[in-house]
Structures are given as structure tokens and as C-alpha cells.
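First, one chain by itself in C-alpha cells, the form predicted alone.
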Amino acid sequence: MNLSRREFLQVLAAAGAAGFSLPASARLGAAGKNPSDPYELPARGNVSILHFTDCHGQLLPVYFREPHINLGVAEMKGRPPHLVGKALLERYGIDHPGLLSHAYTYLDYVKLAEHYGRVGGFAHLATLVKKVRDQRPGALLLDGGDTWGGGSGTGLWTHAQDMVDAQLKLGVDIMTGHWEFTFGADRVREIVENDFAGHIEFLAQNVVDVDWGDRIFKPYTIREMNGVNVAVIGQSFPYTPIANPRHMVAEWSFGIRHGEMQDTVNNARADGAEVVILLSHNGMDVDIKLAQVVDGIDAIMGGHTHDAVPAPLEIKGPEGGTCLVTNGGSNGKFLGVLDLDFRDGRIRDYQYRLLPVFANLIEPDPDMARYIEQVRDQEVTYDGQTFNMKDALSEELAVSEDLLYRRGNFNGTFDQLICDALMEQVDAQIAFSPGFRWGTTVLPGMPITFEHVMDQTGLTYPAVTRNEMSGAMIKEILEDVADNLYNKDPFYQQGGDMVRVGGLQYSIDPTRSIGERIGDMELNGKPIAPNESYVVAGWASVQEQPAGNTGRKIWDVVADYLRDHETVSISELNEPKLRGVEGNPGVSSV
């Protein structure tokens, strides 16, 4: 269901009559200066930062379900962002059901998604950015990266040009990166040095030449805002050459580089910065630790882990100062707005709102809407084939009887669909699918289009593989990925979620150490034997020449599977048995 704005307001009225709790911030009036407008946010102070992150090439409004499992371990247990469902709502005093509870949680997802409609969309985001900026002279718009792709057909087929031009139209001032690097170093340089020149600054203090250690990008910039000198430092994803193919950025070295970060903050202060903002793609747990060990950062506008956190965490630095740590969600679903009141040499007060972008509440910006329509409705040539992107993406492949989603620490229903497709299409006993956090949601009864498939699989290294692996190797892979996710030291976490599995059942105790987390591995009710071989399908290998390459691309495998089946139903989700997480507010049953 895609409601018009008029129908949406009628739904809100009906919801109120039915007993839905609609807090003052969610009672919607007419557009403009209506005090009941949830997007009416008067500025506070003299420094304003607007922030979005991890939109993953989503130009149009989408459905996106927040996770029901986002576990924290050690000191991260029970600390944002590791709260889901009711625990998150209780922490921030948000009523349910309502507009905000739907934005921030998975609770009653299908019912509320049918009421409130899609989220995000660059035309709607553009309107909101203009509205908020009108109230904040000199405000900066920061893009936290993962904008050009990782989950977009048009991004892949235009080599990111669709998103680059959209960023320019949106008025982005500064960005950093992660999935941008999967288009290759040459393409990144081409965009930064040509398209962005004089318009958008690409910052990354932690990307250096692999041989000489020279910085590839400018580390920071200083902008004057209402008489205040504001420094913005860029921090790209530290583990890009590990999480993604190294050969795409073979001459560049990454890392957290917290020592260099301290030097960068000191240099910015020495250059006259009075306020220091870090635009980060570390992930929220890493940002929290960074704020604890680096002095002089006033706020971190964070991304990578796709966490929609309604309010900043106030983190004490090594010298006792306070750093505000935020994380801005994903898929164009939110716009973060940070206002700082800087007077007499220090920040006296602040205001922060993470505004959900509901497409039915915001009129699309006409210029951006025209651009999106034009850029999608064009012919491109990819992999030797010439086709119209809009026509290709609109193909209806099958119908889903169930909710299809990805986001969460373990298998989502769309992940399971991908694993089922891999096992059937390439004749494998077990399937592995990456724990990416991008990928949109399909409501029950909706057609599954080729665009939905590209939302889940569109990347620059799509090869499907089929290999034999020993049971010991399978366990080693699971242990390795689990340690990336649940290491007790945030600086060793690489983001993403647990690898998705098909055919295989197992248990996991996130609280234990590497080598001890995975157990009870079974296939078809029989224990996995360490010395036996099993046929395993996968995709998105980070190797330049992946072993067992079938010659097929993942989106073709999934699309062929859907065409064969016409209707899909995920009646039982293949999640692992969780151990050691009793009472953890980062897990909830669905």
C-alpha cells in the first residue's frame, strides 16, 4: 500500500480514534509553519550540522525494517545502539504504536508500514534539507558515506554517477566513504577531483599511501559559521581492504589510526578551530571508544552500522571533555540535526533530533524528483548488455507471502531467500551469504521486483562460487565472522552482521571468545564432521579471482530462482540458537 499524503493524514486520524498513541511530535498538521508539524524544529545556538549516512544508493522511498537482534557484549551490553524493540522505546520515552516507534523499531512492522508508508527518497530528503537549512543560516550538510552503492542497480550500472549528481543537487558540503571505494581507486579519484571539485569536500584522515604513508585525501576542513570556526574531520571505514576487495584500493592503506586522529584534532585546533566535528564511518561502538581515547572532539556524526539512535551519547574524553556520539540510521530514512550553542569559548548547550523521513509527510522536491525520474529512465550498457534501467528494475519476478527483510545480527527472511536460491540453483548443501546491513524490505503480498533483488545484491564483485569445504573450515569461517561482530574490544570489530547460512544449523554464544562461540553444527539433523567435505555456495568473495567461480552473478541466481517459484514463503527463519544472551536488551522475539 502506498498512501497519498491526504490518505496518510486520514490514516493518522483513524489511528488516533482506534487508540494509537500519537505523541505531540507525531501529530501532523498542514505543511508550513504549523507548530504541530513534526519537521518544525527551531534552531538553537549558532552552529548547525545536518547529517545523513548509509543511504546505499536509494534514490526512491523504500520500506526498511529495523532489527529485532542487535546484541552488545561486555561493556556494550545494554548500551545504545544495542537496544531493540521495547527496550529502545523505554530508553528514549517513545510511545508505541506511533510514528516514532515505527521509525526506530521493528514492532508491529507490517501493520504500521501499511499505515505510514515508505521512508526516505532523495526528493523528500531534499525538501526536508531545504526546510531545516532555511532555519539555520550557514548550516553544513554532511554525508557519512555508503552513498554511491552497495545495494543499488542504478548505482552499479552508472558507476555511481546517479548518486554523485544527486549529492550535488542535494547540496552536500562534505563527505567521507566506505562502499565508495568498491568502485575502485581510479573512479573515486575521478569523482573527487572532477565532479566534486569546488562543491563537495571528500575527507579521510585515515587513508594513506601504502608505501609512503602520505595521506590520499584532505584530513579536515575548517568552515566559518556565524562567527564560529568549525572543523570537520573525515574518517573513512577503517577495515575497507579486509571487508571489501583489497585489489580495488591496492595502493591505499586504512585503519582507525587513533594516534593520527589526535594529531589531526590538535592541528585543527591550532589552525583556529573552535568546534571540532568528526564525520565518521567507523560504526557506533568504535566511535564511542574513539571518543574515550581522543581528546578535543566535540561531536561525532557516525555511520556504517546503520544504527538509528534517537539521542547522542555523552562520552567523556581522556581530559574530561564531553563528546556527543551519534549514529544516523540508513537508506535515507533519517536526517540528523545537531545544533550547538557556542559562546565564550565553549559549547554551552546543544539540541539533537534524528528526524525520520516519511515520504507521505513530505512533498517531494520537484527538481530532485525530475532528476531521479530522468536518471532511472535511461539506457546503459553493463557487462556487454544495453538496456533501460527503469524497465529492467521494474520486472516482477515473484510474489512474497511473507515479510522479506535483512537487517539484524542473523538471518533475515530475504537472506534466507538468497541462501535457498544459492543451494537450489548451484546444487549446494550449504550456502553462505554476507551479513551486509543494506537491503530494503518487501511487505507481504507485494511483487518482488528485480529492483528488490538489486537492493540486496547490487555490488561490484557479484561472482557466485561453489566449493567443497571441510566441517572444520566451516566452523573456522563462522568463528572468524563472529569475532568481527562480537569482539569485546570495539577497535577489533569490523561492522556488518553474522554471515547468513542456508542448510546449516548451529548455536552461538556471543559472550565467549574466538574458537568457543560456535557449536551444535548440523546439516539435515546430522552433526557436521570436522574432516568431512561439504558443498558450499557463496557470493561476494573479496578475492580478485575467487575459487570455485561459477561464472554466474548473484542477482541472476536469485532472479532465476524467483522466476521458477513465482511465489515465495519463508515460514521458518533459519536463525542460530542463541546462548548466553538471557536478559540482553539487544535481542527480542518477533
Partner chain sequence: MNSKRRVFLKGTLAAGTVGVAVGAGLLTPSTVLASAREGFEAGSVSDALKSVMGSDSHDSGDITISAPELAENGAVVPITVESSLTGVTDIAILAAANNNPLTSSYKLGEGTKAYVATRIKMGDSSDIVAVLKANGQLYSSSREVKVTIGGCGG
Second form
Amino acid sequence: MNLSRREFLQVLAAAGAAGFSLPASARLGAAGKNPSDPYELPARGNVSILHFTDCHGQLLPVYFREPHINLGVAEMKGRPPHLVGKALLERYGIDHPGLLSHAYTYLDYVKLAEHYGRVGGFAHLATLVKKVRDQRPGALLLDGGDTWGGGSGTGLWTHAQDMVDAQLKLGVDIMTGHWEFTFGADRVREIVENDFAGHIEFLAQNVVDVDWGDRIFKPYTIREMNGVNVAVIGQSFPYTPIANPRHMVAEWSFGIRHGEMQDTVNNARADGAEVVILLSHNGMDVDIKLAQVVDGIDAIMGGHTHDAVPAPLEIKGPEGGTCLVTNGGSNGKFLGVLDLDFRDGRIRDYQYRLLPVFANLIEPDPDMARYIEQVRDQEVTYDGQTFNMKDALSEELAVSEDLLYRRGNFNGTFDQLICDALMEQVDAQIAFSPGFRWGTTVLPGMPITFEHVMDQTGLTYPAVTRNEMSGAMIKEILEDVADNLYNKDPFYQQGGDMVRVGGLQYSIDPTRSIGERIGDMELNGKPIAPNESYVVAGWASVQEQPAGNTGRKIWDVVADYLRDHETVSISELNEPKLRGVEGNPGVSSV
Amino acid sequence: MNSKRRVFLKGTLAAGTVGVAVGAGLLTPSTVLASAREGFEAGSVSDALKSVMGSDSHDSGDITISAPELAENGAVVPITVESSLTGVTDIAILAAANNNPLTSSYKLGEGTKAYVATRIKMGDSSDIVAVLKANGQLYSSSREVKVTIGGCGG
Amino acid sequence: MSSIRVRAQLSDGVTNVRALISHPMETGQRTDSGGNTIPAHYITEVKAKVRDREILTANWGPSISRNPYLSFQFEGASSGDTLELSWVDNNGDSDSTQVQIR
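Output block for the form predicted together with the partner chain, input the form predicted alone:
Next comes the full complex, this chain leading.
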């Protein structure tokens, strides 16, 4: 069944509900972990935190497919978030097929996406936030960052103003950041000091100036909620100057800074905090380790790794306390709700739900919907050209015969399309495309619009490059990126996925160490020779003056390719041959 | 993917070392060194320690090294060494994988705490080794700092 | 203007010193755009004193970063005492500065 707006309104009227009742045909299993109404969530306790993260500038509802490969190694093997598909559903007792199994996994993706429709969107999120907040007086709304992009045309062209005003309308109380910093330190400061002043606190305990090490942002804030003093600490993405261009934040230094984190927790407690919440952009594995080494954090509202984890992990701290570690998914798909019952000096009980935002099941907030329409239907000047954003984004470039998606440890089909476009458009033997975890999904048969291309490529350093590289250097790059993904110590991980490759084939054993993971490198059936030279195309170099800059931007390269081809299909996905991961529940064949 | 950065660096580093830090001091023996400074010419942690501390035999001790797990910039890696040991007279900080591992050594006066922070250049991922002399005895600790290509994250 | 910027703050009997020095710290391993070797030029020694008391002597090699940073802590000083910080480099150049402990 494809639930239309009209049908939905009819169901709604019949139910006399406030916009949240589900039609019987869309209902899941009757009780327990498969609730009849996923949005029916009575409050519990006296401290409530609402959390969304990594929406990547998606103001409108989108399709977003969860990964079928999200491998954990060493102690992370099989531990959330490193479970995919059936393994994830089994762990959390979720039935398939159903609304929740579709929200949390890739299983039967196309069929269920056609059935349940799009996810996210700020107008729908706004309605949900209002409903959940109405039941929870004083609840705080936390935004984990990656809200201003990457992966959005309107964000890029308005220098994030589209999202800044949406955050203010939504009623965000506190945020931290990562991709926000790719708009440059000056722009971040301007927004924090002007737009956000008196409305949204931007917190980060781990961003300091490079000279003296003084903090740039406030590290924490204390808010009183129903008589309980709740501290929220901010933790921005620790590896921003490594994963993204350092020159954009040249005067700022980041890092995990777990020693300073302990000091910050202690200071907050000394200031009277009874509950300590960490709003983190570390990524889930880093958050789990942080909870193991830092004492006194009650809950971590986590993001960055885009893991849709249905329930918190209860992690024991160094002094025996328990920290709830959550991760809130991405692309506006989810709203996390944490209720704590704090009495007589300690947390007695908690309730957590990661609510999927299904656009067909939630009435859009009219005010936010009007705002989104107006902000998109706007003329902007970018890169010397003046155009209407909505018109530009709606251009239909080609039709996709296959499902196009990105998320997963290795090439997604949309990555492969980007790599194909790079190789053809700039005449290269091999293409590299970054292992970003953002980028929306296109269903088979749908037109690929310029908006889809911007969802996958819209960032502030879009230069396409073409360089000659030796085989040895190519191996070294793959080894380096693989170690950032699979280092057995999460503090040494950067949190993206593996670099996507076109042309090149290889094998990988994630369980080994740097220098030993990558093998069997081939191009067109011939082994890659260490001393031979290959022409490699890429994009999103973090250098200020990228070597081999072709002068073209990635979205133009992909759009031109699509206009040339009219229809695209990805017959065979170029995934590496996996070794050493037999029985690992973080991988599943599609 | 920031493969281009590596290409650029390869082109600028005559030594061909897999250094990511631009001009990070891929250290071969310097030309103007007094004999007291020969530790800076040593090619190994052991030789450097013999020179600067008079011995390379050391026990593990209660020493904390604070450093980023991943270097943001191989040319500027902040390192802090501190210890609760008493009677500390000397501290040395070494980057084991640099061609010349010794980065710096410190003589502490009486009443000076066993605490020093500085910023060093690293040519490649390396263990950072801190060695303290307390009451004539050497103690050490080490910690890995990764120098990575970067890019691709998020 | 001095090449040294220094902050010395007393708290609970411990003086915390943080200093930044403007210096190229050239390793002697780099070449300029013309292919010529840029000569080694780096600080070899930094000394810290309060009156005649030697607080710390740092011996540096060329792998200390450009515009070096140094921080250390010591006991036994009073507010208003003068801390003197000086450096010498491999060319024999030097500089020093004084700061009141606050």
C-alpha cells in the first residue's frame, strides 16, 4: 500500500487523533518492541532530552537506505552499531517486514520504501518535536551537528543560512558541530555570535586556539529542568582539521581531549550539575570508549557515524557508574527521546526511543513548511552565477534504472556512479571518491535530479583533481584510509567509510593492521604495479591548493555525465573482496 | 579523498620519506652541533638516551603523555609530559620514527614540577617516548601518535 | 618587540608558565622554490630563571615546531616575582624577556 496524503488525512479524521495515529494496514506487531503507534510515547521521569543529529541540510523528506556493511573489528566486532540487517533486528527484537525494520535496516529496501514513503523533513520533524515536547515540559532539544551540510545545495548557496533559520524555528536549544566548520571559522563565529545569540548555545569542550590552547566555545551549560540541574557538555568532531580542510579552521585545534573532558565533567558537577549529558559528534565507537575512561557522564547523545541504534548501550565507567551511549542516525530520519527519572540524587530509571520520522505519518508543521518553501524558492548568486535554487535543484538529469545509495563501509551504487562520471569526464583510469556517510537515496525508475547530485556532493571544497600516482602510492592511500576505519583502538579512527574506488579492484582484511589489510589490487584484470604510474581522478581534496586541480566542480562533472547518458544502471557493484570477516554480523550480502 | 595532498608532499620532499608533515624536519644529522648536543644526531632512541641521559636502561614509570591520537598537522604536534614521580631532574621527549628521535630534553631545577609541554614535528606515525630521570634512575612511557593523509571523513 | 610572549600565573603555590617564541625553527632539510637548501636555523636552548634560581633549561633540536611553544610549572615563587625567559639559537642569536608572576 502506498499511503497517500488524502488517505492519511481520512484515517486521521476517523481516529480523531492529533496527527499521529497509524492506519491499520501500516500497523506493526501488536505489542512490546513493535508498537502499534510508533509516536505514542508517554513521558517518564522528570528529565527529558530530545536529540537529532547529522541531518546534513535535508529540509525536505528524503529516502535514505541504511548500510548492509558496517563492520566492527576487535572488541567492536558484533557490538552495536556494528550489526546490519537481520542481526540488528534480532538483537533488538524487531519484526520484519515493518515500519521499524525499514527504519533501521536496508532489508527489502525498495519494496518497503515504496510502501512507507520518505523519511525526515524539518516540517515533519517540527510537528513531532512539538508533540513530544508538549508531553515533556522543560525538555531540551539538542542538535548534534552536521546540520549545515555537507550534502545540500541550499546550504552551500546560502552559506548555511537555510539551516540556521530552520534550527531557530524548530527551537533547538543547544548544538555542537562538525561540517559546520567547513563554512569557515569566521562564518561559524558570525552565526554563533549573532543568529544564535540568546537562542541556541554552541558548545564544544574540545576546540581551542592553536597558539595558547584557550577554548573557543563554551564547554558546557547547566539548565534547570523540573527542579533538576542538568549539564550539557558539547563535543565537536575531534578530527575536523584532518578529515576536512584544516585551512578553513587554521587557528583552531580539535582532538578528543578526554583528560579535559574529565575536568569539564568535574567542573559541571562542582557547579551543581546533578545529571550530565554529553552532546557528542565523536562517533559511536569513540563515545563508547570515552564512557569507559571518563567518569560521571550519565548519557551520551551521539552522532557522526550515522548509526541508527534503537536502544542505548549501558557502558560501565572507570568508577563503576553507568553511561547510556546512543547514536541518532542521520538525514533527519530520527528523533531520539531520552527520559530520565532522577530522584534522591541519582537516576532511578530511563526510557529511550529513537523515533523514525516517516513523512506520510506526520502532518507537516505549516509554519515550517512555508519557511522551507520560501527559502528554497529564492534567487542566489554563487560562483558568479545568479539562479533560483528551487529551479536549479529540480532539473531532471537522467533516470536511474537501479537503486542509488551511498551508505556502507564500501562503494554504494551512487558512489559508483560518481566514480564512473569522474573517470569518463576527466579521462582517468582510476577514480577515488570520499567515504562520506551522507547523501540521499534514489529509488529505481526515479529521475535523478540536480538536487540528488547536490545531496551527494554539495560541499565547500568541490574541486575535481586529476593526478598521476604510482601503484605504491595508491596502496598507501587505501591502507591509510582503512586504518582510519578499522584501527582496533577507536580513538585512532576518523569515522568516515572507506574511500570509494572506480576502475581499481582490491581485497581487504579489516582485522589486520596498517600496511597489511589491502591486497590483490588490479586494474582491468592486471595487477597494479608499485612502480607504474596511473591516472587517478578525485574530489574533495583537503588541501588549500589541490594538486592536479582540473578547475571543474564535482557536481558539474556528475551532472554533465548524467545529461550525456540519460539513463544509468549499475550492473555490478565494485565492492572489494572481503577477507577475515566470516561470521561477522556487520556484513550481509544483499 | 585527499590523495592529492600526498602527491604534493611527495613532490616537495626530496628524501622520499613517507612524511605527511610539510617540511616537518625529516631529520638527518645536523652540521653544527657541539658535543653536548650529540643526542640530537643519534639515529635511535637507545643511542639518543645514552647520550642525553647517560644510559638507555629504563623502567616503566608513572608518566602521563598527553598527545592527540591523530596529528592535525605533522609539523605541529602538541606533547605534554607529566609525572607524579618525585626527584625528577631530567625529561626527554623522543619521536621514535623520526630519523633523529630526540626532539628535546629538559633539566629541571629544584621545585620545578615534572611537567613540560611543547610542540614537535613528526615525519610519520610514531611512538612518542618520554623518559624521566628521578633520583638517578630512568623511567619511561610511550604513546602512539598517528600521522594520516586525512580527508574522506564524515 | 620581543620574540617571546609569556604568561606566568600563580595558583595554589604553583606557577604555570606558558610561552610562545617567534622563530622559524628551520631544520636545514628543506629547499626553497629555487631548489636551494634553506639553512638550518633553530633554537638550541631556552632558560627560565626567577632571580638567580634556575627553574628549567630546555635543549631543543630542529624537530621542535616553528614558533615554538613551551609550558612548565614550578613551586616556591610569589606573586610579583619576575620570571626571566631567554633563548639562544644555532646561529648564536638570542633574545630574552621578563614577566611578573601574577
